[in-house]
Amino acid sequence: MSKLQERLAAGEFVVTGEIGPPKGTNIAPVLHEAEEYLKDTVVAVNVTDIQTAVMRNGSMALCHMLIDRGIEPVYQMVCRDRNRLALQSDLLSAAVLGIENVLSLTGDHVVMGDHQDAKPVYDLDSVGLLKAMTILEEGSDLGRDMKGNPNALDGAPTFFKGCCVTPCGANPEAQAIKLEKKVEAGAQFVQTQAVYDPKTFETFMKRVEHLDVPILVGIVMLKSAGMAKYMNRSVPGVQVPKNLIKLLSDAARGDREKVSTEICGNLISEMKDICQGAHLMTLGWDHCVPDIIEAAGL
C-alpha cells in the first residue's frame, strides 16, 4: 500500500505536489526542486505525462528517479498517445519499477501542443484505462489482460488508482455522472482541476458524497492577473473570481509570489473541511509549497 493510500485511508488531510519532466535530458533541475521543496512537505508528487501535448521527457522515468530519492510519485497516464497494448505494457512496467499511484487521464488533444501533425490515439479514455488497471489486478498472482484471457499474467500488479474531475465547470452534473463512472471503473482517489470558488466546490462535493472516495481539491498557483484572465478565457472548467484577479493586479511585481502563496493558502484553509486533501500545481514555483502549507494552517 502506498503512503498516499495509507494517509487517505487513515482520514488525514493530505497535500500532493506536481512536477513536469523537461523538454530534453537535463533532469537535474526538476529533481533538485522535488528534493529541496517537496520531499518533506507533501505526501506524493504527480509527474505529468506529455502535458498539454508538448513533447518532453517521459513520466515513468522521472517517477522511478523520485522513488530512488525517497519521494513517492503519482504516475500520470494519458490515453492520447498509446493504444491498449502500450498502456497495459506501461502499467506492468510501472509496477515492476515500484510505482503504485497511477492517475488516469484522457489527455489534451494534439492540437494544443507543439506537434499538431501527430496522430492522436485515444484507443481508451480515462474510464477505459481505469478498467484496464482493474482487470490487470484481478487474481492474486495470475491476473487477466484486457483481452480477457485467464491466467494471462505471470504476476499481477496492484495500483492505487486515481482520476480527475472538473467540479466548477459549466456542467457540474455531467462531471458528477462521469466521476460516478470512474469510481465504478475502479478509481480510489480523485484530484480535481483548479478550483477558486469554495462555494461552488462545496456544492459539487455534496453532489458526489455518496461515492465515498477521497477527493483532493486542485489549486494552480496564479503568477499574475494576466495568467488568471487567460485561464478564464481559455481553460474549460476554471473560473478565477474578480476579487482574486484584483489582488494580483494591485500587487507590486515583487510581491506577486507572496500574494499568490497567500491566495493558495487561504483557498485550502476555506476548503479543507469539505475534502480530503489538496493538490498543488505550482508551475515551477515549487519553492512556495512550504509557505502555502503554512499559510493554510496545516
Given for the second form:
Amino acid sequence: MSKLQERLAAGEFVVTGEIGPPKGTNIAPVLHEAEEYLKDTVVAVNVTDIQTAVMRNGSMALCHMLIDRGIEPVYQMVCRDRNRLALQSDLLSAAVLGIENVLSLTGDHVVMGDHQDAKPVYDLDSVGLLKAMTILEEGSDLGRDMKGNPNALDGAPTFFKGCCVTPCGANPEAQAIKLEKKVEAGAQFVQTQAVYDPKTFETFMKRVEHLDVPILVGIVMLKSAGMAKYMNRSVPGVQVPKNLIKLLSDAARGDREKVSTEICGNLISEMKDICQGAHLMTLGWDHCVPDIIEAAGL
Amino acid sequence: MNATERKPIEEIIQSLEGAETVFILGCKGCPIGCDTGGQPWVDELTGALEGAGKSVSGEALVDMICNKAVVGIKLGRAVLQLKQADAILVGSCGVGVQATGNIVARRAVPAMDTVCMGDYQGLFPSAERCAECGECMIAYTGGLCPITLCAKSLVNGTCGGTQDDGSCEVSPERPCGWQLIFERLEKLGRLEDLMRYAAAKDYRNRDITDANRRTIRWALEVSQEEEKEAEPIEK
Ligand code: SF4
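Okay, that is the form predicted on its own; can I get the form predicted together with the partner chain now?
Let's see the whole complex now, leading with the same chain.
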C-alpha cells in the first residue's frame, strides 16, 4: 500500500506536491527541488505528464527517479498521447518500477500545446483509463483472446487510483456526475483543479458527500496579479476572486512570494475541515512549500 | 457535399513537374456548391498553366466526376486531347481525382484540397455529423453525437476544459459537445443517462468489413457486377 493511501486511510490531512519534468534532459534542477523542499514536507509528489500538451521529459522516468530518492510519486497519465495498448503497457511498466499512485486525466488537447499539428489520441477517456487500471488489477486486460475470453496477465499490478475534478467550473453538476462515474470505475482518491473560492468548493463537496473517496483540494500558487488575471481569462474552471488579485497587485515586488504563500496557507486552513487534503501546485516555487504548510497551520 | 479549396497555383505547377501538356477536368457538382470550380476556374487555370510554359490540350466540365459512367461518356469525346496530355489536372474533391485516375490511363493530379467538414453530414449539408463509428450511443446522450461534437470524442462526459460561456477549450467558437449534451438531457429530464459507463469504441468498426466491401453499400459498380452474375440463377 502506498504511503499516500495509508495516510488517507488513517484519516490524516494529507498534502501532496507537484513537479513538472523539464523540456530536455537536464533533470538535476527539478530533482533538487523535490529533494530539498518536498521530500520532508509532503506525502507524495505528482509528476505531470506532458502538461498542457507541451512536449517534455516523461512522467514515468521522473517518478522512478523520485522513488530512488525516497520520495513517493503520483504518476499522472493523460489519455491524449497513447492508445489503450500503450496505456496498459505503461501501467504495467510503472508497477514494476514500484509506482503505486496513478492519476488518470483526460489531458489538454494538442492544440493547447507546442505540437499543435500532432494527432490527438483519446482512445480511452479518463473513466476508461480508471477502468483499465481496475481490470489490470484483476489480472486481466482490455483485450480478448481468440475465443473471446479476457486475456490473463502473468502477474497483476496494484495501484492507488486517482482522478481529477473541476469543482468551481462552469458546470459543477456535470463535473459531479462524472466524478461519480470515475469512482464507480475505480477511483480511490481525488485531486481537484485549482480552487480559490472556499464557498463554491463547500457546495461542491456537499454535492459529492455520498462518494466514499478522499478529496484533496487543488491549490495553485498565484505568482502575480497578472498571472491571476491570465488564469481567469484562459484556464477553464478557475476563478480567482478580486480580493486575492488586489492583495497581489498591492504587494511590493519583493513581497509577492510572501503574499502568495499566505494566500495558499489561508485557503488551506479555510478548507481543511471540509476535505481530506491539499494538492499544492507551486509552478516552480517549491521552496515556498514548507512556509505554505506552516501558514496553513498544519 | 465535399468541401474543396483551390490549391495555390505554385503548388499545382510543382505537382505537374514533367508534364508539358495538360488536360483540365473540372467537377460541376460540389465545387460549384462551394464556389471553387466552374468555367471561370478553368479559364483562370488555363491562363496560369500557359503562363508557366505548359500547353493545355483540352478541357471539360462534368456534372459529378464521382459518377464515373458520365465521366466516361464525356471524356470519350475528348480522347485525342487526352492522348496528347501528359497529365489530367482535376478540379474536384479527392474522390473525383481518384475516379479520373481509375478511368483514364494518365496521371491524375489534384488542383484542389478537400477540406474537413467533420465526418459524414448527410446528403443535404446540415450541421449534424456522423463519425460512422458503428456503435451508435446517442440514445444515452440526448440524441447528440459526442464523437463528432466533442473535440476529444470523449464518451463518458465532459473534461475540465469547458469554458464559462459553454465553449470548448480548443476554440471560443466551438461549443463544448458535452455541455450541449448536458443541457439537452436536463431539458429531457434524463440527466441520469450521464451515469451510464460507455466502454471505449471498437475501432475495427472504422474499417470497411470484407462483407460490406462486396455489396452496393461499398460501391455502385459492385452491385452491378453482382446483379449480372445473379440473373441467370433467378431465371
Ligand atoms: S471542453 Fe467539452 S467538447 Fe471540448 S474537449 Fe472537453 S468535453 Fe470535449
